[in-house]
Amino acid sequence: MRKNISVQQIDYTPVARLGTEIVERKGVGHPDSIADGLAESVSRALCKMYIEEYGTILHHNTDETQIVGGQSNPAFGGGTILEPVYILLVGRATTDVLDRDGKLHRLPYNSVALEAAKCYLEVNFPNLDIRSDVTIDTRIGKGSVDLMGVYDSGKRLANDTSFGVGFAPFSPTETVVLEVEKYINDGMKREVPGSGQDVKVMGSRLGNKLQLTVACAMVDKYFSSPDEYRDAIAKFGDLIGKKAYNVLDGSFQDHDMDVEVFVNTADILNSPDPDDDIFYLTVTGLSMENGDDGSVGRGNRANGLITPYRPMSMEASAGKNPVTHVGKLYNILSIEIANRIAKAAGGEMDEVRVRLLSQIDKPISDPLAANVQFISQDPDAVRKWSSEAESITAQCLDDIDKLTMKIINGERNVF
């Protein structure tokens, strides 16, 4: 069997038919997601610099970005930032290169990283002033000699013995959670401009009852009074409910799911003494302005969700190099393989699970193990789809080189 690919059918109840399900999505403005986004933007910028200068991507990993929350004083009509957020860009990179004359050439890796981080913040967080609201520090150092030796060997050899995990298709709950967060950070801004980018959506399904608990940092300058805030939260909840049903009706026409929405449940909006009311107000629309910290890898997996009812890898994908780091490549590739198999099989597969295991210093296109699992009501699913699944898996592994540029160009999500 090519590439150590194994295919099997397993006897599990599909997630969508379990009695309970929990799904989480940390939005783009959550401190952990910001750390992921910064790490990935720095990695992509370094890749482009290396390609422009030397025609190839040199060794680097920038997956240790840390965010230390600042202090703020939000207020209706607009508050102030008291202490800026501190952002530390950490990792390893190729910092020096010998030119053709044997002279050591120092690369502008820190300035490239700093510019990439600033650009990412400016593009994604319109209420954040990067000149005053954040302090960005770079501490990217030279990479490990041993790992660089593996990396610079001229072959695409795995940098580690590690695995990646993917599954498909998404359940209705997973689909709703993902699409609701995307909607809040896109289309809803036209309806509720005071909604910030720091969003977390938690979906909890019991039977056919789906409860969505949504936290969204609201931007204080858009609300002149508590009444305006209350009206916005009510509208916010209504829009989420409509969006959830639109997603269900559009993708799962035969669903019988009821949706209940809760927004900013820590708020106290109608206490006897108005001074006791609590509002999720922020100056920037980001909770990191007032004490919330963030780290790479503590949030969404490579498919954009946190899914405790599914197989997952704990590996952080953001910021890892897209050439030989299997913690990144194999998680993204496993998801692609699972989706392609599920699409090919149509409704005959309830779930497809894929696991890829590397072995350090061995070709990433030839894993130590590539395991595909089916969950299907058809007892003959393996017989019917094994060959196709193996072919898809082998083809994706053969084409793994193409995945690198897709990641660099932002065509593949990593969180």
Second form
There are 4 protein chains.
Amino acid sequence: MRKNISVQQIDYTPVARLGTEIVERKGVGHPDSIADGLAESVSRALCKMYIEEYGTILHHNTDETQIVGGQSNPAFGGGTILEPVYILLVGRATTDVLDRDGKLHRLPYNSVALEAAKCYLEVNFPNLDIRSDVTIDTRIGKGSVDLMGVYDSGKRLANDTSFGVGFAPFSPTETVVLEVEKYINDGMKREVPGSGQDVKVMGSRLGNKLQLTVACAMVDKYFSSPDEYRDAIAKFGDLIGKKAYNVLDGSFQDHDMDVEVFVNTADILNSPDPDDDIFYLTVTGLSMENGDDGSVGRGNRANGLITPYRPMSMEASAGKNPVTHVGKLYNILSIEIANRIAKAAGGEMDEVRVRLLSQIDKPISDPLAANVQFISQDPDAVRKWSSEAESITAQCLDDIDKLTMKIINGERNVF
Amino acid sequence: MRKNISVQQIDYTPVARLGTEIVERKGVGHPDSIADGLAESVSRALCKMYIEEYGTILHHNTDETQIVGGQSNPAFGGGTILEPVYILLVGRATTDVLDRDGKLHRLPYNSVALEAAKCYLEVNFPNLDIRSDVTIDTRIGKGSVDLMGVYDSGKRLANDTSFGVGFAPFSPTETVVLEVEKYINDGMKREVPGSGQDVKVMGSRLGNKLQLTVACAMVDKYFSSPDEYRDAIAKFGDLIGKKAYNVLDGSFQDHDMDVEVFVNTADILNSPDPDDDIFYLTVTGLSMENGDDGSVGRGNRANGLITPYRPMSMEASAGKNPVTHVGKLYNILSIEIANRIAKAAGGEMDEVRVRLLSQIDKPISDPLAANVQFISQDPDAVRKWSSEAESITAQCLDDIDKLTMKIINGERNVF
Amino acid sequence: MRKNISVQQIDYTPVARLGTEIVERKGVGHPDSIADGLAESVSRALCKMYIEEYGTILHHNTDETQIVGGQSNPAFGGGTILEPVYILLVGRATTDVLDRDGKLHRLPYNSVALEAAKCYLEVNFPNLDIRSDVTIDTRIGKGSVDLMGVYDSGKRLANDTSFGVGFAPFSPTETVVLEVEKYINDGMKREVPGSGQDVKVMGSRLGNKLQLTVACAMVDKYFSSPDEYRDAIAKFGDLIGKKAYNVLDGSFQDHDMDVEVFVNTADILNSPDPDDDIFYLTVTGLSMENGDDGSVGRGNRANGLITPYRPMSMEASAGKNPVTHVGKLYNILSIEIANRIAKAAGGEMDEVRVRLLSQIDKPISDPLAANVQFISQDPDAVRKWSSEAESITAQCLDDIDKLTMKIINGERNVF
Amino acid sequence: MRKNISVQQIDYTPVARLGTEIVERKGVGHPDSIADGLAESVSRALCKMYIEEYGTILHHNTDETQIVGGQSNPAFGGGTILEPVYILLVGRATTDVLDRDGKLHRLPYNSVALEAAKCYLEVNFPNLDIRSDVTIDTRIGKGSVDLMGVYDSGKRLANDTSFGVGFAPFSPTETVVLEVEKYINDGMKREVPGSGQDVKVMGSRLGNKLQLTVACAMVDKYFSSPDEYRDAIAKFGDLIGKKAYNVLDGSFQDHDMDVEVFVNTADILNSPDPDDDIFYLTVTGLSMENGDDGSVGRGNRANGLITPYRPMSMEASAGKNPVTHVGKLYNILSIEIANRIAKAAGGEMDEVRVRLLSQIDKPISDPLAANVQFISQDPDAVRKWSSEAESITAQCLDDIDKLTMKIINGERNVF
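Any chance you could show the form predicted together with another copy of the chain after that form predicted on its own?
And the full complex, kicking off with our chain again.
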């Protein structure tokens, strides 16, 4: 079927050449990211349960996890959690299924959700004790009747009039912010084992000066004294600085960026009275232990970043069902299409932007409009690449079923 | 100090010789007992925390756990939990302590409570998966200021005008009911491994005919078919019958009781249409998995039984602080006093009843009234035993501090 | 049908002539009573909904309300509620009904429960602002399948093997305790308008000396100063003393009781330093505003009293369904039978005790055993009165349907 | 003080002249907007409490309300709420204040929050019965110590490294979407009284064709039959169409837009079998009554719209404290600055974009960077207007204190 695909060139200044650029990434342990991760892990677990039981994914949306910060008393050498974090899993799911032979089956959706959420926390947050540091409650109910009617039809019809947005390639600043956060939460752990999972990386570029401001919850039991903490923060900054240049040198050979790194800037490390010193210490490596709340859809977009100089969608991807939910599928797909077109065009595109607009109750593979925009120094870009862009877009839309399975198997990032 | 102890004889018919007698015991897995057990385990954990931190037990009462039944779908061979049980830990505790040097310490009371509750469930209910079958939430707040004022004084003053009641020895029916439940939840597990922890034993005696009605949640995964279930129930009944006679023959040599046993009487096992059969099957061995709620203080009294033909106190013992709470200490102590007096008197007492009445804000070792009653066929009993009864009572009251530690160490039953 | 009714005489000392007697009543505003009242009001509202919709009462039990105390800051002239009380309505109800024409109806059970609970609080506690002082949450689920099967049959079969206990008439102490609490919460409000609804009356009699210890939460906004409070407490004590004698003189003409009254004994009213004074002040007249928790079934028995010198049932009556629940119906009915027999016998009975023992799955009007006991100075009492006692018992059992409607209409006390 | 203000011209195509444009507004009754509204009303109430008690606004953030959809059974003529909506107020607040004379004051933050939330619901949603249709719970705790340290200093220092984004003027599509939603929830209620408050308006423009897709929860009791509903929807569409043209004709005289209106497109209104018809009926006019969840910060940006073709901030404004929270203040201020510059320049600006970037712990009136961008057909725009733009920006930053009071008094929109 012919899709409503349009391709056009726009003559904007690409983000990388703007005078200022702001890019943020909330790491896996930021309260908003934890909410996203829990919501998505619950959705994946439900999908697997539905597939195992019925060979198909039944209606659900679990995109509203609320994290209520606890209270803690961190201390050098190891402190205590005073009040556990409270996590409320919210959403709706298909809970009862009427079999072909007229029998009503009830599904263990709440137990599956609870188990998935606890697994997620255990796997990702080694310093969190899920027995005593966190309470997980569920309020997952039945979906509204109207939406379930749409869903029950068995065809993959868009659930809403909504849209998705994606772009490629990443600017140097975006690339650095993303890679630095991944490094902190992976390779750097060997060098600074006391760094926690709650990391926020803010990159603000003015001209070719890139400030990386990193806030990272440090885990108290790894530091027996303020001195050890100070040393770790110094090492932390050095490692990040090196990493940032590595990333830039590797992916953007002729860059001229100056990187400046700030770690835990709210710390006060060398007061006249040592008692006035302030450290970003936590028991669990997570700020949610002490008052920081979190909820789904307020952190990273589906490409892993917050980019106020780029078009963004407000839709949360995490926790939405990966079958009919435009707000999830079209965001992820837009990114994928943009990436594939940018790659196909080699370095000729400064920026590819993709927007997909759904029509409610129409097949999800057939959007109301699929709009591809090029920013390129080549005035001829549309003529050269529009046909390939169109074909990539059409193919991605046709393969949207496969995307669903990739999401369920965790092969697509959603935050 | 001279205590207000009175001893008298009353010429009641002892319970064992009444025409009818009703005795009930809710086993460790009954929802009300679970609430009791959780409340008590939380109180014990708080006591240990307070002692470790401050060398003394600070004010708390955690005697209001609420269990909200879940939903399950048991099935031969193994079913599923549909909705987890919800457990709310309620109470108040000393959460902040002002140190001698004027610094405010905050205590991890909620984490300690949560950890204690989860441990308790794991240790006692092997078929319950605390990850997915249960949600534990806490709403433990600060105590009211007035009560804490009383408490802070550091002296052990009674917290309330209240009373405790105890009696000894147990009648044959009481002894059988208690021992049979213990057997079901201990030794019998080797013979009938599929029997769960939620057991209720009701003994109703008319003359010398003792009916034992047992309801026991069976664990579905141990039974692959209705036939296996039926066989287990038959064996269950036989074993209990034998146990009951063993108990009677061992402790009451010249008894003439006839014991009749009924197990899971609400079952329907051999309907014309097998689909109409009803089995008391559960996934976890606990009826709370499917709609049965529970709360503290509604089950067994501190002696382990519910005995409507005996004087009883309405006070819940479980979860109350074991330092100043009359409702806990005086009930446990009354039982202890009655037991010691009955033992001292050899078989001469048909019944010893003890009642302790506190006076608020007076030392807990000095009750307003300590009243000991004898039922004995020997009209001279008071003359012979009152002095010893009085001395036992006084000594027990003087040793009330030691009782506190025994409670904390789990050496005293509270439900 | 011939009932299993037995009548016998026992030669116990009646409670009124024992050397000691303890009687307690928790007033309507005590946290445990509030839990009872809420549970019962929810059950009544559900009954009315079921009757209106289907002409019959469907299965439910809402007998597990949990009250979690709030935090307050009372002050002369009027203080503030710092944290609202949290109330959790717990239980199970018939939520979905399959019509005769095969359509599934869903019932607004949760909204009805919520509305009933709020109404109850508003009507009974004029100083409580239900908008800001209290949070009411519900976790009422579907009943367990087995129990609902029993229930669905439409016949009134006992839901359990259980029992009820009742006695009559009240002793002087019992009468005084009951009437004094009623007076405090009714007529006395005109004289001491600042007295709250949370009242506990403890009567402890030693010989003919009756100590009435009253704890009553006073409402702060009615008192502009400590002096006004002190005056009110003094007046309070006087009024109660007078009331106690009025009750005794009216109902027990030849009594020789000495009544001593203590009001709010934990108060400290005239310290050297006025700051050390302690007052039982509240914002709402309810101690649950500041840390006192409450739950169903831990307060008064169905006759309105706690009487440790009398046989009692542990079963909570409040909130249980009034159709098949033995724990509710047999307790209320036992009281009624005892009252009617005692009345029929004029003053000849010192005490009538009634116990009803159910058999699960048998008609509720046909207990396994109905046992009536007389305590009377007339050795011939059984011969004279057993036939009438039997006939009263049989009639009450036959009329158990009417009792259900009386309960729903609020014509029977349950706590 | 000299601010870091930069002004530049960019040669982007203004949104209004792009080939496609998508603009969305969630009305006051959309679940995400309700969460925003509640969060903001709670913050305002706390601000007023703090000002009244201490003359200054103390630390708080209440920006995490979670709405868990209920269950309902709407019906022509009036249906029922089956399960109440559950609303959890989340955040942290200053709860205890140490007076100058060393006394600890506790503040009624939770009661104030609860009261504010209930008021908000009552004022805005006339068809919602807050007694029975909704449960409001609170989990507002103390703020984390580090942040409160920053705050306590009494100076207005930025709480975070963050940014705000604003633009002006609105495009025709944006203007229409905003005004149409306001009309539906205000003037149109007189014409279509059965239209509810849960409205979502999606404007998607392709060239000069503007599709307005409106979803509006209709209130069942206003419609006695499907026919009445159909008539109302038809009238609804007509009125909106007229309104849209009125707005365009009034504000954009020479526009050439074609407006097409769709109302409740998921409805199925004239099936062969009337039972197959689907209506967007609700009891309360709010989709949260039946399964739709909501949370803060996922709906409209601070300018009232969701505009994926414009730069946006992910920061939620609602519920954040209006004193130090950059995520709130800088977003609102950016909009204000953009509006004032656009107005000052008459019609010469196609677009003014403002971005403010904070520096943590520096005065909030002194951002790290204030960046103003012009899109104008006049190549000389920067020369002509930069000085005025700079002066407006500086003045707005200097007046940020006044903005705080305007927010508290409800004079600034936050969603």
